[in-house]
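What follows is one chain in structure tokens, specifically the form predicted on its own.
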Amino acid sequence: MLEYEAVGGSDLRAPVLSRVWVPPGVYRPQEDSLLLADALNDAPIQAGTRVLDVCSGSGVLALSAAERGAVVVAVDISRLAVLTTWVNARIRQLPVTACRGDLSRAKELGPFDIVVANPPYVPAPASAAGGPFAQRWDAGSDGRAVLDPLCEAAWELVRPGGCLFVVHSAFNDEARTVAALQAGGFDAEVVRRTTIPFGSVLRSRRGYLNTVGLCEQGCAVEELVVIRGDKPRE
């Protein structure tokens, strides 16, 4: 079993990050990962539950589900992320299948009982120079370049009676995510919130966030939210 500890003085419970191998170039689990892992604790996972971890990164959420008995498929567009998830799962001898691909690939492998997603969601101007690994966090002018397609694909990814968990920033308009999932047939609501200081990426985007009206001058914190969508049984 992965060990658990309180993080950042909060009551969140999440895998100890030092026990997950994360090479340079792969998204390192941070507060959003921890908040999502905490929400996933509410999911009805048991032996044989099929779980999809989309935008898997290091695979930390896939590992959390697999440790509870789930059979997990982890999908990411990054070859290095797929390798990282595979290595972390093999070390623990957990039933995680790591695949390279996008939402189309995920739909081919579904449907799933539970879908968990920590997609890129940082708003970025078209001129952003985020470096070679910016795809880990940059997601278009409003940060919804992956969120919107995910909401559109959710109905096909989740089996009847199943559920979806997705984390993102309040800068991305949580009401828009809830409305998109509801329009697609889900019962959806925000189930977790936490406020954190800006990290290095958002500090570098503060001017852009001010310009497009996503935060006030001098803002230094963001709110993270986890949204759960439940698909009705047929």
Ligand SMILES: C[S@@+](CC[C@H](N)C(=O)[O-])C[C@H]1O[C@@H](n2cnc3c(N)ncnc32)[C@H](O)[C@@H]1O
Second form
Amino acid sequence: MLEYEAVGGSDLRAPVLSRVWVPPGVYRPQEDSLLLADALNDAPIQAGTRVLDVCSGSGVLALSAAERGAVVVAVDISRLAVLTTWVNARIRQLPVTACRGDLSRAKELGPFDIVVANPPYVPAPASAAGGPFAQRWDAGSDGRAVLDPLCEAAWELVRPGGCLFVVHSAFNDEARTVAALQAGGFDAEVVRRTTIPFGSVLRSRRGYLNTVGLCEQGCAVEELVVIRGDKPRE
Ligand SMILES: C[S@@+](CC[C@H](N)C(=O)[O-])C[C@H]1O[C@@H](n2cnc3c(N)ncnc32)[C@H](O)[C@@H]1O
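And the form predicted together with the ligand, for comparison with the form predicted on its own?
Let's see the whole complex now, leading with the same chain.
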């Protein structure tokens, strides 16, 4: 059982993760997905709330919002992820529209009441293999290749009075995300934290993380954070 430190606090709802179909090649929901799903419980979702799940993977967060009555748009750059979200939504007959694309596509479809994002954020050396599967988690030398554009796009994605939830690792510098959202006009703060053991990807990156000064030699745990940004009403 995962445990979370809730900053501002809410109870952990029974996760939907175990019920989601995930084919090989699509990101399998894990601790970051769970932590974000928990933070999303704080969001004022009711019947008809428009939610964007960007970087949607299997669609687990989209499904979680739709189960609460939201009308959801899920956007992912991977065709297989989009198909997976579509199948998961159809099985449950939930109102989730799955679209292939990136932040530009999401902007065309917005603005939204709530935006939720679990982008790729693992720091990767230039020599990393890359390829379509690595785009599930690899995000440039500091892991901010999608995070920074997301912060920049946030103002257009979220309607006035709405909010954004984004999860990433403390290796990506949570203060940068908070500052970027605040600079864009949001009220922003960390609302969830949890510390987890390195998974296989981070174990393989330990040398790189140490070389660029992101972790001590032999480091075996990372902290995940969820940041919430609230856009003031006009
Ligand atoms: C860490 S996974 C998160 C999946 C899911 N939201 C979850 O929490 O389990 C990141 C997802 O972002 C997608 N992705 C990567 N770069 C993207 C981009 N520029 N725009 C949209 N999706 C992207 C990947 O295909 C992958 O499905």
